[in-house]
Amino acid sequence: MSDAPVSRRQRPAKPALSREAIVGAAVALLRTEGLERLTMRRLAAVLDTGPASLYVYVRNTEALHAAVLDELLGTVDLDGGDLEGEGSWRERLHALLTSYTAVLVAFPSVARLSVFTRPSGPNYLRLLDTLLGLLAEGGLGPKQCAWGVDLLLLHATTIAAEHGTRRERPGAEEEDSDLVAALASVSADTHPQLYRAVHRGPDGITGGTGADRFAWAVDVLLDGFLASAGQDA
């Protein structure tokens, strides 16, 4: 019996491959070396193959990222971590976007590929039930539940997309130090409007920190919705 091949021992067994082989591994390979480099035939490589063999079970590139995302999309915390169920509603649901967003800050480019990806697998279908009931729980209308939850996921996406590329990308600090030059040099002549609010201090357009902000736009959104829920009552 046991005639398995001593070579078997020495390098580990070829995976046999799968799809969800070829999922796990992209996912080890997005969190040690990230989207960008996340490629079909580095994937394949990894899997000691040649990149035709992936197409056998992905469509193409764009299909393995959408895999990739609604397997983190999992790690969300939808019950409102510390919290468990306790604060009202509205800490809930700050609570729940905060780990959203962690999640997706942890991946930046995972971030911005889920700006333009809707998912549509059990993660994703999840996380919507659960906003939508704390929106409703805070007394919103049908309409503002319905078409607020996209609005909420689309805000919380593209502040990780954005936070977690200033903190990963060298080129973006740039670009983000040429508008604070830019705005730092405006005239009060030519820009009145600008050149008051960038001089503000805290409450400016450069103030606040990046928590701060997103707190803010997220109350700025529920109260918004509370005011449009009376208007087409």
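So that was the form predicted together with the DNA. Now I'd like the form predicted alone, please.
No partner chains or extra molecules come along with it, only the chain itself.
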């Protein structure tokens, strides 16, 4: 086997760099190595180029992470899943937020990132536009729509960050079991309110599924928005 160097002319040409190619490679790297390894230097190595070349298309690592988040948001079902655009505005909004949460839960590190990152790509803008349209369809005014979207996304994002992180965290199930056992052991004499909450069955503090609780919280927020509709400026 010859050790002679290969001429540049004999090497296959590298694909041309573009923002789309960089973000696509970043998403692939996220899936295989996680967000912690998604740096400009590591991505440059994957793309067989220098980090300086990436800065032409992506301002910095934070902008890269925001672009990756926006790319993932492109998989959110904006049509309401099985509803396929049918159903009431509230049902479609529930389905959209459930899809959004599921996308983030699949990538806990991205879910944590999205708590304080504001993407500005086309998928995020499309998500905002769809949510605003659903709230407007429900009869909310401009302020309730604008501020309501912020609250709904904040709730869904933090739920995704919590559940996704606990799912990948060693010992989380044991912690949950310990808490359930501790709650079950409280005395009506020393913790009367907690005792009643624990022993209310499906409606108690440990009752209901995560999906039930998520849907209830969204409905509470929506009911609050509707109740304040007359206060819109």
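Positions refer to the first chain, counted from 1. In this text, the rigid core denotes the largest set of C-alpha atoms whose superposition between the two forms falls within 1.5 Å. What you see is a predicted model, and the numbers here were worked out from it, not measured in a lab.
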Post core alignment: L222 C-alpha displaced by 2 Å or more between the two forms
no
